[in-house]
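One chain comes next, on its own, written out as structure tokens in the form predicted in complex with the partner chain.
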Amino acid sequence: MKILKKASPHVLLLIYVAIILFPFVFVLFSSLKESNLEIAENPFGFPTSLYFQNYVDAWVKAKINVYFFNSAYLATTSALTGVLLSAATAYALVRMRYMKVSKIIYQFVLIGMLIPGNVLFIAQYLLVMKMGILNTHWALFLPYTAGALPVSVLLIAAFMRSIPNELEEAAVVDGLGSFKLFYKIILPLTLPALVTVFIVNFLGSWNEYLLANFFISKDALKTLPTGMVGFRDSFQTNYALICTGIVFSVTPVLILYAFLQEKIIEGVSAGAVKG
């Protein structure tokens, strides 16, 4: 009776686990055949034998090296920016002394957070347009790094706030000016909250679909999301090849995860829960 009062909770997590793999495991499988008929023939089984060619099929038809490039740096670079430009505006308004503008400013750039992303997205549009920038890169890292400012500055600044004035004095003492005193004082000591919110920002502009398909057109500047849509869309019938490329989309993703699942969990809730 006890092992069973102990077991029962795990028979049913493990279920849900089961749920959460069970696509990945099939996907992965179904890579790994021959043809439709294999797939279809035997669903849930192992291959019959390891027919590697999807991934070197894949590799060269699908530009997933492209995709996934793409995606990396516009989501790091957009990430950092965002980080950067959220930090010296948090300084500014948290540790700096102008309490009355900064109050304003403060609630004027949370108002953003009102705003659900797909409200902008015409308007965003039509302004990449006249900006002259449809189709270039510049039309998703704007809107990207302007798109997570506002949650950004609410952490940052919330976690600014909690640093002890004493060590910002000694500073001003030994004559730091309030350039130095920003990134050799204050930026070192909101490093953690720096790292969480890069995280959330990364993982954002990383998944991020909509703009990123009607903002780009040109293959070679699609990111991954959209340009797995569309290998899904000319592969329709190789089954097998279309899941090499979801294996291909999601592997890195998951290696990832999987050294800084700590940080990105505690990120992605804090970022979640504040918001």
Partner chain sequence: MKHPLRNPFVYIVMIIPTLILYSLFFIYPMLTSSYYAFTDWNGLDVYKFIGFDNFIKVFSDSDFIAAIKNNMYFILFSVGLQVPLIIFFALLIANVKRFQRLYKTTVFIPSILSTSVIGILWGFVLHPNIGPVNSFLGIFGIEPIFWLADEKWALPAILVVNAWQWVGFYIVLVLAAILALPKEMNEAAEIDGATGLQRAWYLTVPLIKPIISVVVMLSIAGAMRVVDIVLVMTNGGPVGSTEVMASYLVNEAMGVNPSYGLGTAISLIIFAFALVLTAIYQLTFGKTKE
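Having looked at the form predicted in complex with the partner chain, could you now put up the form predicted alone?
There are no partners or other molecules in what follows, just the one chain.
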């Protein structure tokens, strides 16, 4: 009875994982099948022979490579910029000696978390159009970076509060100014929170569809989510190619989680407990 009680949560979790992975396994197997007929005859079975030509056709002929690299560099640059801005903002709010002003600015930043992103869509569209950057990657880079700041500041500020003041005092005694203190002492100590924020922001930008769909119309500038819609329309009768495109879109996310999941948990839990 005791063994059953201990094993039941694990069994439930294994069932849950199997249910979650089942659609992806279907997509993965279908991407390696040669034709729609093979998918229809054995939709959930392993391919009779691995047909990797789908990956070549999707990457080159369907221009997945263009959409992929557009998404990759937009998500990376906006996430990296958001991390640096958030870290500098959090450092100024938490460690500088302007308590009343810092508290007001901190509350003002957190108000951004209360506003759903879709509500700002029209305002963002008008702003981007007046700035003359519509249909360029700047139209996505700026909203992606700005939209991630409230949550990023919250997480990093919570982590920075756990850093002992004695470390900064010792660094000041050694002659470090505010700038060197920030990038030589504070940034390395805040690394788990920075990695967490980077990954959260990267995934948000990588999967974003609404702004990318309305702000970018040039095919060469489209990101992967919007490019995949056109890919689906162009190859709607070829399910193997569609499944191949889906595999390309989820692979970077899986790699990030596989290698950095410990940093994500460490950063979130440390900020939650010590903040």
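Small disclaimer: the values here were computed from a predicted structure and weren't measured. Here the rigid core means the biggest group of C-alpha atoms that line up within 1.5 Å when the two forms are laid on top of each other. Positions refer to the first chain, counted from 1.
Superposition on the rigid core between the two forms places the CA atom of residue 208 less than 2 Å from its counterpart. Comparing the forms between the two forms on their rigid core, the Cα displacement of residue 217 stays under 2 Å.
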